[in-house]
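Form predicted alone, single chain, as structure tokens, below.
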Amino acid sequence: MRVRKAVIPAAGLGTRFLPATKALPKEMIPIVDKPAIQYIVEEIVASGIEDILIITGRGKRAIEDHFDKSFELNQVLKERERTAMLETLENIEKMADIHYLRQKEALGTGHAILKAKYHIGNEPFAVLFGDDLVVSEEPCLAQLMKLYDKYSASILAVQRVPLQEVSEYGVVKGKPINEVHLVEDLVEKPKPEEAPSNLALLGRYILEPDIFDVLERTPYSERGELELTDAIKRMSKDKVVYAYEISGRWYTVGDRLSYLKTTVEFALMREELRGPFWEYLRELTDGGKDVEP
């Protein structure tokens, strides 16, 4: 069966980034000129899903109104002329059909994922966590699409990291089939003399309907949280679960060093400002500007 859903949980309430996330969602937080949000939904439709769930919660209206339709501006930009930004806003406007679902307490991952049974039915689906942006030449998506059509099982993307940084991320025990990895175990932030492997999850997943019930079986973590790693490591114990290393950049948004560095390389990367922004940056580090470490 294809692929033809996508869910994003976007229901955290970001407190990494207070206080500028007590009113605006941590997803809504630009990356140069666009919210974090736009381009994990720019990479779904990049890879051929149009339907798209996020699981919100309160005070994410702005995410909402985002991909909406704004008569008032598109009026204003039509009466000054301002055809190119009309057409972007009309771009992000059409871009999906997008459905939204509140998460009321934020109960965790699994949780968040568990509040999308009913739109997904009994089909596969892709999960995308907007803390992790990739830049690549083939949709990240795209490639979990590809392996899913060829293997039908739930497949998880991995990139490795140095071995001394896997306590930040949760970490694949797998053995290597082909070009994908039959994940036996997956371990939250392991001590680095502890973890199995360096191979990180990403942020990306195509999972199989039967994650549903695993989900309502996983009980809560100590925190009060249903996690789906949880949920995903009990059913790799019944069922084939693959990982695969994804080829691309990989960028995360979810604390303010990474934040930072990822909003530097995407500005870098746009034609128009690359050249002044790193004339900048070299003043920055030739000691042009009054900044010191």
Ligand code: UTP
The other form holds:
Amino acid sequence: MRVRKAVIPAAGLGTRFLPATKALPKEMIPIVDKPAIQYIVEEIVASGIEDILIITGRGKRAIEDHFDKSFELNQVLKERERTAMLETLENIEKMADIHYLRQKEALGTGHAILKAKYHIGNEPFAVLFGDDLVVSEEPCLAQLMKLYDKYSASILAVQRVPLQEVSEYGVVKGKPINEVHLVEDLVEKPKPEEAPSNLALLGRYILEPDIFDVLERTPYSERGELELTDAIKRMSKDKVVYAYEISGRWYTVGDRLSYLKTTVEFALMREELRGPFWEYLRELTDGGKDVEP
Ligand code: UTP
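May I ask for the structure of the form predicted together with uridine 5'-triphosphate (UTP) now, the form predicted alone having been displayed?
Expanding to the full complex; the earlier chain stays at the top.
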């Protein structure tokens, strides 16, 4: 069966980015001039999926407004003949068929995904976390979908990280088979010396609908959250789950340092900004600007 639906859980509290995320959804924080979640919606659309469900929560209305039509703004742009920007906004409105469901309490990524159960029904679906971006020639999700077509099993996107950083991620223990790894276990934030590998999960999944039953049976973690990785780990005990090392550059935007790095690199990828911004960075690092490190 083809993957036709995608879910973006975007109801988290974003505590690592407070106070910015007190009233602004973390997923709406701009990377250059686009909110993070728009890059994700663009990736989904570029992968050929048009049915997108975003799990939102209190204080997340800006996400719905962003993908909605803004009559007043469009009118002003029309009057001022800002045609290119008008087109940009109209493209955002038309981007996809976006549905919204609310997670009343931020009780974890698994709890958020469980909200999607009736929307998804009995078919495989994609999950993309609202704070992980991937820049790649072939969209990351399309890479996973290709493998799903081949294997018809749940697939987790992974990338290798330096061993000393594994304690920040969910890590896969797997057995290499062809171009994938058969998942034997998932270990949440292991110490480097105890890590089964340096294959880190990066917030992109294709899941079989069985995950909903597994989520319903998965206990809440010590933090009081229902974690998606706990459920996938359980599922991998009696069903085939693969991990795939996606190609592309992975960016996280959920904490301050990663966000800054992502913003700088995305700015340098923009044709119109690259030259002057690079010049500015060079002056800054050469000590030409009056900024103390
Ligand atoms: P994170 O764990 O990175 O987000 O969840 P968080 O909980 O908002 O962040 P911190 O740790 O407090 O800073 C990954 C994705 O899952 C969503 C988040 O919005 C993010 O896109 N999420 C998380 C939910 O939808 N619901 C939740 O209960 C938790």
